[in-house]
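Given next, in structure tokens, is a single chain: the form predicted alone.
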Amino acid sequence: MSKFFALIPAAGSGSRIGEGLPKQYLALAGKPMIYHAIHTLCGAPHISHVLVVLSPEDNNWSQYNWSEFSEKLLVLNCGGATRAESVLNGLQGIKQLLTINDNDWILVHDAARPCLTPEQLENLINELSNDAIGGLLAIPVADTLKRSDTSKRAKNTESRENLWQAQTPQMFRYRLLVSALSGADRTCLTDDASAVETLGFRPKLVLGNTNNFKVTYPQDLALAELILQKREIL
């Protein structure tokens, strides 16, 4: 029977939010962003462990009290310079600590989508345990579309039929994961399903939420907050 494990990449800056702090660690709801993709993934029955991949230099982590997530979460310090490699880097260090097989659930979860629901990613498994590729949860594009020219003048508007937003977690085999990794150009790569397209596989989407939005600049932390507040008091 396939198991299921999520990683984390968390070896970035997010420099474009602008904060002294690497993104992963600003304070959100009164803990460190990245808690509360921790709590949501540790807490899913399915997963067995959550692990998350550091940069070799991180020297915020430490300054965190992690020890209620001690059961399932483990770290890895192998963060490269881009997201694929992190991912990549991650998938080949989980087996120097633990038995995974090729055909084992790999969950990829950004750090930066602290909104993501227990009931999300229980749809998202659900939906996509017996599928033959995997997929990602993700939302059809509602907003007119624009291409602007070189001025930053709209140059024509594109139809948004079929356009879907990626989300996260994005789930598939171990063994494919690492084939579309390992095959792939890196530096281009900015999600785990478009490596996995690039050998010719569909992946499924599974409708998510708008809520599971990646917090990417400084007005996103504030309606971060007011989600996550919101929840705590429902």
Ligand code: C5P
Contents of the next structure:
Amino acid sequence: MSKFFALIPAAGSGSRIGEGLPKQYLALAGKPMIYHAIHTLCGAPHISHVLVVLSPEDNNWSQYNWSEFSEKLLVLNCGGATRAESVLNGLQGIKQLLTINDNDWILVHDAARPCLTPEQLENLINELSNDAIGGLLAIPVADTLKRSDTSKRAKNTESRENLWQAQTPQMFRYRLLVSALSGADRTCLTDDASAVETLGFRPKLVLGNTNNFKVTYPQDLALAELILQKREIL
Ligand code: C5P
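The block above covers the form predicted alone; next, return the form predicted together with the ligand.
Below is the entire complex, every chain and molecule, led by the chain shown above.
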């Protein structure tokens, strides 16, 4: 039986949000942002461990109490210069902590997607656990897409047919993901699936929910806060 592990790359600085604190530690519904992803992933019965990949220079993590997750949560201080580097370093670092087999599943989830629900996570696992390749949560593009010139004027309109917005978790088998990331140009990858695609595989797109957006801009924080608060009240 293949096991399931979650890996949260959390070594980014979050420069687009414009705060001093790295994005994953910004306060959200009374907790640091990363808490919410950890809570959902640790709460999933399928997932045996949740690994958080921090920057070697991180001095925020230890300021919080994570003991409620002690059964599943492990931390690696091996984040890299890009997200893809952080994920690959984390995948290599797992071997020092746990026994992991080539066919075990890895669910990579951004620390900056705090609104993932247990239902979306369960649906992803159910849709992919018998899949040959793996895949990711994604949603069909809803807006009209413009390509700009260098002076921010619309040059043309792109067709949105068959276009999806990739979310996380992205779920692949350990060996495939390590091979894909090892061989890819990790300076320009923005997700894990694109590394797998470069090997010629076609990851499955599992319909997600717009609530699982990535907190990127300052206004995203207020929306995430509302979504999380509403969930607590219901
Ligand atoms: O910057 P962005 O929001 O695209 O980052 C997505 C995820 O990748 C975040 O959880 C961030 O902390 C992580 N990341 C990382 N190492 C980097 C850059 C980003 O772990 N060097």
